[in-house]
Structure formats: structure tokens, C-alpha cells
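In the form predicted on its own, a lone chain appears below as C-alpha cells.
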Amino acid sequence: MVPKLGSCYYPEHWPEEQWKKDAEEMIASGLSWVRIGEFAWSRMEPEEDNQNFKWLDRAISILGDAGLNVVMSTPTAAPPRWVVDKWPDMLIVDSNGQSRKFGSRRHYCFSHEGYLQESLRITKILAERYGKNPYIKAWQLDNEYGCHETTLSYSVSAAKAFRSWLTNKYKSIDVLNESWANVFWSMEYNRFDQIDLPNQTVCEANPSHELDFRRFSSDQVIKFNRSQAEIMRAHTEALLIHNYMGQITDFDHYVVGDDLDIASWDSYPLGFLEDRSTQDEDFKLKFMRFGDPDFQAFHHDLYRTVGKGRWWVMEQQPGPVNWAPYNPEPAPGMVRLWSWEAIAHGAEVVSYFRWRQAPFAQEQMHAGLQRPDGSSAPGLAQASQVAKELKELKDIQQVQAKVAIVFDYESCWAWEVQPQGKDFSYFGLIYDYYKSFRSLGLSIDILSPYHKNLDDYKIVVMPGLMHIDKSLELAIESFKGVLIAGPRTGSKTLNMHVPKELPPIVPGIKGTVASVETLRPNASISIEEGGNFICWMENLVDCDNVIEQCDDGRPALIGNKNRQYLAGWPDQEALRRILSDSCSTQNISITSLPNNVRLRDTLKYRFWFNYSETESIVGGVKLPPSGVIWESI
């Protein structure tokens, strides 16, 4: 695989006179993609019946001659004014019940029968258009599904078809009754169609109502993705991509994916450290200029899976962005870095938000290539730097790691709706055993939950899923590595109820959660071989075999060498540590890094990356500051 460049254009932005310029400069800065057309509804189709795609047709071709190839999107994440006025009940609606108003982008519900046609309507034109178009290469569907909290709508049109949606899930009332439990609080139906949404209700609305809620909001998006999918199947033979976003888990992306040829998303590693890290001022502080050293390689290896190994990034940082609590500018050869990051993650396109900077609307804060007189930005050299230096590094091909992470979506939404404690994430305890993964310098693969067959991995963890899949549980059954689970795996049923055997429901695992619970901030539980537990500790009773205990007495790791389950949530101190200890059984070889430093292998390479002003050196390998460097293994 040769990986490419490419970035972001908006031709409906700029005179026409200046198109022919701008693409042949992309060519000669070493770009090669181009993505268009994700938001120019409004001027493909001016008000309802009235179509003008001339400036279309001349932008394509003109980016086309220049030898760019064309990403073209469908523009339904922004509906024009007179879709609104059309279906003006077509607007997301808020837990607390209001609106969101026409103005911006993302301002439509998944439900909206009406929208879903008219964005059918408008793709299904489009296809017709330009399936065939011979610069066209791929197509980008809608435009960062989710972004902005925009998957769950609590609308008219969200109840009624959330109400046929359980009424083909359920047939009968009194299954529905049983399933969630209705009897408590005297909750229960006599029909499908007394059943609203889980929101504005006096305290928390059913758990079990809330993850139906969770799983048929999903199921929307994915409908809406795959409509579309399904009418360009009709009309093109172009690559079908998605952008997805960072720690945006609202949607099962791994079934969105299954619609599609190839998974993307939009990496902001300074914009997502200050608007969605939970780490400590002290570090955002420290790496305000770098982002977190584990973020951004996290995202590119789910979206390895959710792709099935082809995967983008459809937008990357290339300075200063607008839409953070604060929005620092990058570290000289940051842009850089992070293109690198990517390439050996597999990332097949890096494509650069924006090629020009805008100089109005929302967005003319947020840097891109160049500025807007179109003189060059800093990101534009390291690009370019990037590109000179793929020409000398071509053969790029990934390997499959030697520990797995198993991440579930349901599972984030079961957490999200009954956390128990106020700091419980799923995302942030799947996100601390990454870190640890990388902090002793491995390359992690991310499993989906319905992952069949584990045999090629050595270690595999599973912390906070809810409920193992029976074709996961195979797996795990057969699997002769090292599986550790826990905390909270395996502890609900599909129904959000407490099994009738008590958990931990693990294969291999023998022991009962007799009760737990959830630590303040400030507190910790010491675990005699080092380090603690934090945020959530379960007492374990009836176990076959206590490896480690706290300090208080209390079981914190049980099991064996090959099949494992932690009792809470550890520290980076006691997961480094129960990780190397695996890693040992495995023979596996680990690296110690420090906190700025990570690598990456691929089948040749070894990457190195520094997250860092200053220097450094781990294992006789030298860093510069904010660099790269790679070593034939």
C-alpha cells in the first residue's frame, strides 16, 4: 500500500477563476484526494424544484484535469432553509424538549420520515449525476453522524417509530412488560402506544426503557446511512466512506460500517484534548501543544475494525482548530507527526482540514493549508514534507498485534444510562487499558464484540462488557491465550437486569459480585503488589483463586495465568504492572516508554513517535522534538 494525501475543498466558497489554481497547487504540494460538496446543498438545489449543478459539473472537472482525485459527499448533514420550511417538525428535539433551531448543520432527526425521503431524493439525483463520473473515486455519505449530540432526538417523530420499533422487537405487550420489568413502580403497559421516550420523567427512567431507547437510536443512523448506501450501490462503483468522530459512541459504528467500503473519521488531537479529555489540567497543560499521546492511535485503530482494515482520515488537523474551550496552535512538526501516526496505523489518505482557512462564517477560525489570502500556513510545508518522504517509504503494510482490546457500543450506552458512580465511563476504562498497552510500547488491535475467533492473539481484555456474545463466548472457550475481564464484564443480561446467576458471567471464571461500589475522585483502594483501585471496586466472594488482594483483604485479581478478572477499576500503576505480568507468560517483549513517547510496528517498520518540546531518548533511539523516526525490524 502507497498511502496518499489529500484535503479538504470548498469550491462553492471561492471565485470560480480561482479553482484551476488551487487544484494545481494541491498537486504540487504532494496532495492527491480532494473532498467536496458535504455542505453545498443550498446551492446544488436553491429552493425545491429548482437545480443548479453547472458549478458543480465545472468544479469536479477542473479538480479532475488537475490529476486530483475526488471524494464527492451527499450534503445531507445541512439541510437548506427551505427543507425546514418543508418539514418544519424534521428538527432534532433535546431531552429537555426543545428544538434545535435551523442555523447551523446536524439539525435533522433520524426519525423524520419526510427528511429521510427528501435526503434520499437529493442522493439518489446525485448518483444519477455523478455515479459514473470517471474523477470521482469515492463518496463521502452525510457528514459526521452523532457530532454535536445529534443521535438522540426526543421528536414526535422519534416516538412514534420508536414505537414500532418495539412493537417488531417485542410483538407483545406483556413480553415488553417482563423484558423491562415493568412491574416495578407500577410501570406497566397496556399498550404499544402508551409508551413515550426516557426523558423529563421525575427521576432515571427505566434502565432497560433507556438502552432500548440507546439501541433503536442506532438503529436509525444506521438505516439512514444504509438508504443511502443502497442507492449509490445502484449507480457507482466508487469507495462508500463515512467520517466518523472522536469518542463519539452513541451508534454502533461496526454495523454503520458493514454498509460501507471503508471506515474514516476526523482527527483533532488538539481540539479533542481540550473539549473531550478527562486528564488532569496539569496534563492538558503539558500537552496542549501535542495532544494526548494515546488519542488519536486509539481512534485510528477502531476504525481499522470498524472499516475491516481499510480506513482515512477524512479530516486532520493542520493548525489553530475553532471549536475547543481554547484552541492552541500545533508544535512546529506536530502536523506532521500526526500524519505519520496515522500512515502507520494503515491509514490509507490523510486528507487536511481545510486547504483554505475561511474568512466568515462559524468555521473562520479554524486553520487550514493556507490562510485566507492563500498565502501557505505552517501545516503546508509538513505536509508537503510528508509527501516527498512517502515517495521514499512506500511499503507500508500492518501486522496483526499481540493484545487485543474487545470495545462494544452497547456497552458504553449500558454504563452511560446506570454508571452508578458519577466518574464511571466505559470509554475511560477501555481507554486506560490502551494507554497501558502503549506505555509499554505495544501495538493494540480493537475487537468488536462480535469477534469469532481469538486464536491469533495473545492476550485479550475485556473490561465493562456488559454482556458476552454467544459467538464471543466460543471464542474465548477456545482461545489458549491470556483473557482478562472485568470490572463490570459480564453483569447484565440483554434485558439491563442482573443475572439470575450472578456475575461475573465469564468463561473460565469462578467467583460471585456480592456487592459494589463506586469511589469519590479523591479515594482509592491499595492492592498489596502495587498500585489501586479507583472509581469502582466489587467484593468478590466464592473464588476459585485469589492471585492478589487489597490491602483491606478483599479479592482483586482472580483466576488464573490464562483466564483472569479484576474486581475494580486500576490504576496506570497496577495495570502496567498486571499487563507486563501477562506479557512475561506470553513472552511477549515490552518496551517501557515514557509518557510523551509511543511506538507503532508495522510488518517493517518500527515508528516512533515524541509527544514532546524537548528531546528523547528511550532504547538508544533518538527523538527530535515533535519527531518522527522510523527503523527497519
The other form holds:
Amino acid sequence: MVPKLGSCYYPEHWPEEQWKKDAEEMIASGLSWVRIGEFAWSRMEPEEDNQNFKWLDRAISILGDAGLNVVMSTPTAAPPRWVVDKWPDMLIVDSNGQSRKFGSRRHYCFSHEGYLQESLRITKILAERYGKNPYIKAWQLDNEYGCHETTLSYSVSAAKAFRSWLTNKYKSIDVLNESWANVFWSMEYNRFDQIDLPNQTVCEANPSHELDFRRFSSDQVIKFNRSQAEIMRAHTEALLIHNYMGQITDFDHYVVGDDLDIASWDSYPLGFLEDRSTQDEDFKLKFMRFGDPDFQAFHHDLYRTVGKGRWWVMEQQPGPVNWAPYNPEPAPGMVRLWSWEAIAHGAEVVSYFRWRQAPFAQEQMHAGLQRPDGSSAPGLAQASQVAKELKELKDIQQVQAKVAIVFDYESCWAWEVQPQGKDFSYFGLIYDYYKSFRSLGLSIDILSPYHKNLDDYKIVVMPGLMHIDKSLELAIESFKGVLIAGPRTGSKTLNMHVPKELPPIVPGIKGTVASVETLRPNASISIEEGGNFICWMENLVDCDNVIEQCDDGRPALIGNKNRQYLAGWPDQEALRRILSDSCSTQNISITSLPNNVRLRDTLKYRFWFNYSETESIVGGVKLPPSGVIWESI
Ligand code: GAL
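Okay, that one was the form predicted on its own. Can I see the form predicted together with ligand GAL too?
Now the full complex is given, and it begins with the chain already shown.
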């Protein structure tokens, strides 16, 4: 498989005379894929019962004739004004009960039946018209589910759908009362139709209620996507794709991914660093033109799993974006570096957002590969360079990672519902493990919590996994490598209660969490062997064997060589030490890297990436500023 490049293009934004030239220039620049259509509903269907696809027919022909493979999209992330007028209550409602307005995008509520029908109607029209079009090689369904905080909706439709979801799940109100323990604070219900969404309560709502609402909301996304996918499958053989986002965890991507052929995601390294990262100000300053060296890689690994091995970058940042609090210019060479980081992780396609910068509307300050006047922006030469390099370096095959991290969306929701300490973040905990492994020069696989076989790995970590699924439990029982769990692993039942036999409920771990405490940001608990616990600490008792302990005498790491449980959230020093120890017992060779240098091994090549403006020399390898180099293994 030779990876390919592409770009996101909006024919409806440009005069028709320009389309051919654009297509030819894309080809001349080394791009071979083009994604279109995801926000063009108002041009496809200007009003009810009035469709106009002639322009789109011509656009697809022009792009395809020029030699481009087209990714056509369903336009349901941007329902036009007339659809909202027809269904005024289709708008998403926030947790304050405030309806969001028309005038940008993603304004629909996943639970609105009328909108669901509209979405299926337009999907069917497109599927019938273009399903067999030879130029269309893939379909993107909708755009970035959940972006702009749009998974959870507190609308009347959501409340109605939630009640029916609960009825279906619990069958009897007594079972629900029992499962949620509604005896607490006299929250018992007599009937399902009394149950509301868990917002605007005086103080916190019942966590079991909230967790079910999060599961329900995720299921609504799954249902929405599945219903479009079913229509498409009936009309096309082309690949079905969705473009997920960075650090959006409000729905279970693994389950959405089961209905698609390929996972893709939208990678904006500088936007994410400014907008989402919890790293400190010094880190953000240091990496402001490079991006967090691990953030993209984490998502590449995550979406490789979501896509069952097949994944793309659908939108790659090409220059400054417009939407983060600060929008710096990437350092020269970074667009190339980001592209190669994706390719080294197995991306089949890297597609840049967008071909040409729009001179109007919300994203007029967002760079493209071309400036608004059609001249080349700095990202274009870098994309072309990658295209040329890909001709020389064809054989980029993935290899089995030796270490893996279990990542679970439901645990994200559970700990958001009940963090117990302001700073506790499941994503943050997992990401710290990821960063630590990567700083040791390792390739990492991300596994879903439904994974059935761990035998391919030497080390598997599952911090914060609220509940261990039966199939994973069986896999752990027969796993011969090192399992590292904790903190918070196996600490809740599926109903979000403390398990009867006190946590951790983790196969092979003997010990009991007697109590937990959370720590303010400037507090920590030091570990005798080095490093500290931050944020979260458990007091473990009845442990078989204490491997490490804290300076205050509390157990820090318990278990044996193959089954270990950590009592708290380790800082990078502690984590690197503990993970390195396991690597050495498992004969995994590590390469200690400075925080600006990362590497990725494929079957034939080792790729080195320098996320900084100065030359770096690591292990005798000289890395130019913002440089990528590869050597044969
Ligand atoms: C993505 C989105 C694109 C565009 C881009 C700007 O999240 O899918 O449509 O808005 O961000 O960076």
C-alpha cells in the first residue's frame, strides 16, 4: 500500500471556471484524493422539494476527469435554514436548557426524529444519484460527530428518547430504581415517564443516572451514523468513512467504527496545543510552532484501532488555523513532518484542509495550501515534497507494537461524571502513560476495552479502566506479559457503584483500596524509588506484595513481576521508571528521547522526528530543525 495525499475542496465556494485549473493543480502538486460536499446542503437542496445537483455532477466530473479520487460527503452536519424552519425543535439544547441557534453548523440534536428522517432522506438521494459514480471512491458520513460539544443534548426529543432507551434497558422501574440506588435522597421513580435528563438539578445528579445519559447519548450518535451507513451500503461499494476529531470522547468511537470501513481524523497540531492541551505554559511556548509531539501520534494509534487497521488523516493543518485562542504559524517543515508522522503510523491517506483559503465567512483567517488569490501558501511546497518522497519510499509496513494501552470511552464518561478531584481526567491519565512510553522510543497500540486477546503484547496497561469487561478479563487471565493497572482500575460496577468486594477488581491483583484522596495541583506524594504521585492517591491494604512504597510508608506499587497495580497517578519521572523496569524484564529495548524528539518503527524503516527549531543529535542520528529522517532497520 502506497500512502496518498489529498485535500478538502469546496467547489461551491469558487467560480465554476476555476474548478478545472484547481483540479489540475492538485494533481500537479502530487495530490490524488479530494473530499467535497460536507457542507453543501443549501446548494444541493436550496428549499424543500427543490433540488439542484447539476453543479455537483459537473464538479465531480471535472475533479474525476483530472485524475482525482473523490470522497463525497453527506451534508448533514450543516442543515440549511429551511430544514430548521421546518423542524424548529431539531436544534440542540445545552445543559442550561438553552437552544442553540442556526448560523454556524452542527446545530442538530441527534435525538430529533424529524431531523433523523431529513438526514436519511438527503443521504438516500445522494446515494441513489452518486452511489455508482466511478469517480467516487469513498463517502464521508456527516462531519466530526461531537465537535463543538454537540453530542449531549438536553432537548425535549432527547428526554423522550432517553426514557424509551431506559425502558428498553431496564424493562421495570423497580429494576431501574435498584440499579441507580434511587433510595438515596428519595429519588425513586414510579414510572419511566417521570425521568428527566440529568441537567439543572440543584446539586449534582445521581451518577448512575448521568452515566446512563452518557451511554444513551453515545448510542444516539451510533444510531445516526448507522442509519446513514445502511443506506449507503445498499447503493455503493465505495468505502465508508467518518472524520473524527482530536480529544472528543463523548461517544464510543469503537462502536461507530464498526459500521464503517475506515476511520479518519482531523489533525490540527497547533490548534489542539492551544485549545485543548493541559500541558503547562512553558511547554505550550516551547511547542507553539511544532505541536505537542505525542498528541497526533496518540490519535493516529487510537484511530488505527477504531478503523480496525485502516485509517486516514482527513484534514491536516496546513498553516495557521483560526479557531484556537492563539493561532501561530507552523515552523517551516512542520506540515511535512506531521504528514510523515501520520504515514509512519500507517495512514493510507493524508488530506490537507483546505485546498485554498476562503476569503470570506468564519474561516477566512484559516490557511489553505493556497492563499485566497490562488498563489501557493507555505504548506503546498511541503505537501508536494511529501508526494515526491512517497514515490521513493513506497514500502511502509506497520509492525506489531510490543506495548499497548487500553482506552475506554465509558471510563471517560464515568470519571467526568464523578471526578472526585477537579483535575482528574481519564484522557489525561491515559495520555501520560502514552507520552511516557513514547519518550522511551516505543511504538504503542491502543486497545479497546472489548479486546479479546492480549497475547501479541509484552506489556499492557489499563489505568483508570472503571470496569473490566468479561472478554478482557479472560484475556488478562491467559496473558503472559506484564499487566499494569491502577489507579481507579476496576473500581466501579457498571451501575457506577462501589463493588461489593471493594476495588480493585482486577484479575491477578491482591489488595484493597481502603480509601482514596485527591490532591491539589501543588501537592504530591513522593515515592521512595523516585518520582511522585499527583492528583489521585489510593490507600492500599491487604496487599500480597508491595514492590514500591511512598516516603510516607503507603504502598505505591503492588503485585508481582507480571501483575502490578499503581496506587496513584504517577508523574513522568515515576512512570518512565516503572515502565522502563517492565521493559527490561520483558527484554524490550528502549531509547530514551528528549521531549522534542520522537521515533516510530515500521517494518523496514525507523523514522525520526524533531519537534523543534534546533538541530538535535540522538543516538548518533543528526536531526535537522523540524526535520524527519528515516533509516533502514
Ligand atoms: C475542522 C472541520 C473543518 C474546518 C476545520 C478548520 O474541525 O471539520 O470543516 O472547520 O476544522 O480547522
